[in-house]
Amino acid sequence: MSFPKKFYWGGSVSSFQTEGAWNEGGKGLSIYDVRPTNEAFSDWKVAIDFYHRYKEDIALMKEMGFNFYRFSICWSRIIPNGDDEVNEEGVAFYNRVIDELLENGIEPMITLVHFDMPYHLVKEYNGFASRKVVDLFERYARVCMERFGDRVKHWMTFNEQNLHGMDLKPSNAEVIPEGMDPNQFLFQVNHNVFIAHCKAVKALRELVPDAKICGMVAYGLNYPTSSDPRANMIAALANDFSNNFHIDVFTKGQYPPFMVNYLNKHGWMPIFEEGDEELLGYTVDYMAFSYYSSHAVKAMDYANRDIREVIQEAVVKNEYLDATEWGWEIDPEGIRRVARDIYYRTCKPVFVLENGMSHRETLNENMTVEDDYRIDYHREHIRNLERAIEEDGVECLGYVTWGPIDIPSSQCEIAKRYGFVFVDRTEKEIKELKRYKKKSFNWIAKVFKSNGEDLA
C-alpha cells in the first residue's frame, strides 16, 4: 500500500495559540486578548512566541519533513479594529513567514478565522450577528487575498466551521437578543458564517482563480451502542446534524432538505437576505475535516423531541475504546470512516486537517520525552487513512497533525500538549521557550520523509 507521490503531510495551528506578541507589530486586541481564561490556566499574551521564533519552528518543521503547513492569520493583526485601515507591519509579519516556508520547501495554508476577530467587531456588533461584520470579513478577506495570494494557493474560511452551528461562542455573537429565540439566534448567526464564507468563496475565485478553498467541519462520528433501531436512528441523526449539514451546504451549495425541515418545523429558519442562495452556490474545491475522537450513543425515545438534545442525552463511554487523559476516546478505525463518509457523500477530495492526541508531559533527565503513545497513536491512524485510500478509493490530499510544536490548548492550557516538540514552559511561568525534540519527533520524520511508507 502507498499514498499518492503529491501527499501532504505537516502541521495545523492557529496565530492565537502560538504567535504571542499580542501587542506588538501594530496589532488590534483581539476577542482572545480580552476573553478570561480559567485562572489555573495561562493567557494568550505569549503563547510559544512564534512571532519572534518563526525561523527556528520552520526549521524544526523542514527536519520533520514538513511540505504543508496550515496557520491561521489573525485578523486584528491585518485590520486591528476591523473596520479600520490595512496594518503594513501585520501584513509583513505574515509575508515573511510565507517567505520562509516557501525557501524550506513547505506549501502554506491559510485560515481567515480561527475563532478570533478583532475585539472592536465584538464589541461594536456582536459579532457574526452582524451582517455588517460578514461584509467586513469579505473586505479582511479580500485584503488577505490580494496580499498573499500569489504564493498561498490553498485557502480555508473558517476553521472547524459547523461548530458555529452548536454554539455560539466560536462566531463572538454572545449576546442574544432580548425576546428572540436563542435556537433561532443560533442559527441565523451560523447563516450569516455560511455567507460569509460564500463571499469568501467568491472572492478567491475572483482575485486568485488558481488557488483552491475549502469548508471544514470537526467531525465527530458517532456509532450506535447495540443493533437496537433507535440506537443506530440516533446515530445517523447525530452524524447528520454535527457534520453533514454542513458538509452537504459546503459543497452542494443548499441547505440539505432534512435541515429545511427541521428549522421550518420548530420555527428557526434563518432570514435569507436578498442574494444569499445566488452565494451558497459557490462551492469549495474539497473537504477539510478535523478527527480525533468517536463517540457512542445509546437506545432512547426520541419521537417529538428536539434530536440535539436526544443527541447530548444519548451519549455514552464506548467500552471498546481507550481514551485520553481529557476523555477523547482513540478510535483509529474512524478516520477511515469519515475519510469514506465524507468522499462518498460529496464526490470530492477530502483533506485531514486536524489530527493527534493530548497528554500531559515534562522532560524527562535526557532533555526529551518517550511519548511512544503518540507514535502508536498516530501510527495507527496513517494506517486506517491509507487503507481508506488503498481499498476504498478515497481520495485524499494529505494529513496533517494539530499542534506539531507544543502550543496552549484552546482553552489555554499548555499541560495539554499534542506536538513532537517540547516547548519549555508552564501555566504560569514562561522561561526561555527552549524547544525540545520528543521520541516523536525522529519517528513522524521518518513517517513523513518516507511518504509514509516507514511506519516501523
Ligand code: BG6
The other form holds:
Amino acid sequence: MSFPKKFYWGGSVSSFQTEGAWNEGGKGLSIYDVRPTNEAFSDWKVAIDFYHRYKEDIALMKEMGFNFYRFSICWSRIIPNGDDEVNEEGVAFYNRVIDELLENGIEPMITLVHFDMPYHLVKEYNGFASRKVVDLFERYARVCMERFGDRVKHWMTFNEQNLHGMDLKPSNAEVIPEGMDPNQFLFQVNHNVFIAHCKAVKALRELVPDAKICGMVAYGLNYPTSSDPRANMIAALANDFSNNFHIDVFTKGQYPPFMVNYLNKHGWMPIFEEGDEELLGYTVDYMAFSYYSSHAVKAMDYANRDIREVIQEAVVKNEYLDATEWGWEIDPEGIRRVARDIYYRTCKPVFVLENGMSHRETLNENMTVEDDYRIDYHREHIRNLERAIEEDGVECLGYVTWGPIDIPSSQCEIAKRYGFVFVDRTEKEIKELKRYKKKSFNWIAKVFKSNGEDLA
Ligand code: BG6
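Complement to the form predicted on its own: the form predicted together with 6-O-phosphono-beta-D-glucopyranose (BG6):
Everything in the complex follows now, all chains and molecules, and the chain you saw is the first one.
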C-alpha cells in the first residue's frame, strides 16, 4: 500500500470554464464576460453549462470514483458588483452543488478566485491595485465561509497565485497607470494579493477553525540543459523567482531574503501598510500545486539582467521529452521532483490540485474517444507521485486531475480537451452539450476506486 488510506482522488475546475449561465441567477458581470477572446475560439457565455447540468456531472464524477472535487466560486454570482449586496440566488446555487457533492460521497474544495472578479471592481478601483478591493475580497471570503463553511473544509484563496500576482497576464485585469514603473506596479499588486490571501486565512481561522486552507502555485520546473554552470544557475534562479518566492511567503510568513534583496536592489519593494507584516504571519496548512510539464533552460550570459527576461530567452525544447500539440512537454518524473522540492522546503503536506494532458479529439463511430495517450500520461504521473510518497517520504494529500469533464481551455479553446468525458460542442456550435465517456473514463475509475493500486 503506497497511497495513504485517506488519499484524495478527483477533479478540479474553475467557475468561468464550466458554469455558463453568464447572465442568470442574479449574477453580475465578471471580467471574463467582457474580455475579448481569440476570434477562432469561443466566448465564456455557455462553457459546458454546469450551472444547469451539475447533477448529471456529479453523477459522472461519482462513477469515476471521485472522493474530492475542487471548484471555484464566481465572485460576481455571490456579490454581483463586488461592493453591493449578497445575491441569495448565487448562494443557493453553490449550496445545491455542495450538497449534491456530499450526497455522492465527494468532498468539496472551494477556490475563492480562479483568475476572475466582478468587472465593476476593475472599472471602479483597478482591481487589486487598490487596497479597497483587498477589503472587498475579505468581505466576499467571509460571506463564503459563513455560508458554506459548515460543509466545506478545504479552502483556497487564489488559484495559482504566483501567476495571478507576478504576471499581469490576460487572466488578470489590472491596468498599469500611465507613467508608473510597470514593475513597481506589478509587485504592489502582487503584495496586495498576498495581503488579501492572508486576510482570508485569518478569517477562516476565526470562522471555520476546523477547516484547512492552502497556498497554490503553478509550479514552473526548470532544468538546466547541460552541465554548463550558467544553465544550472539560471534554472536555480528561475525556480526561486517563479516558485519559491510565493511558497516561502505562504509557509514562512515573510518575504524570503533573495526576494527582499532583488526588490530593494531594483527599487521595486512594494509599500507595506501598517499591520501587513503581522498579516503575512497567517501561514497555510499545506501547499497545493498544479503541474503539467517542465521547462529546459540553456546556458547564456545573465549577469546584471532581470531574471524574468533571462527565463524568456533561455527556455528551449527539451530533446528528451515529447510534447502535446500545444508544446507542453510531458515529464512524469517532474511531478516527483516538484512534490519533493516543495515538501523538503516547507515541511508542510503537498497536494497535487491540477494535472492532465490536453489533446484534440472527436468522437469515433462508437461515440467514444480512444485516448490511450491520456491513460499513459496519468499512469506515469501517478507512479511518480507514488515514488515521492513511498521512496522520498513526501506527505501528499491527494492527486486531483484538471478538467475531468471537457471544458474550454484558459484561452477559451474547447478543442484543447483534458477530460475523461467528452462534451459534444465545438468553438462556435454549442449543440446539445451531451456527455460521452472516453476510454480513459473506466481506467481512471479503476485507479481511483483501488486507491491507486490498479494502474494496469
Ligand atoms: C491552469 C489553470 O493554469 O492550467 C486552468 O488553473 C487552466 O484555468 C489549466 O485551464 C490548463 O491550461 P490551458 O491553457 O490548457 O487551459
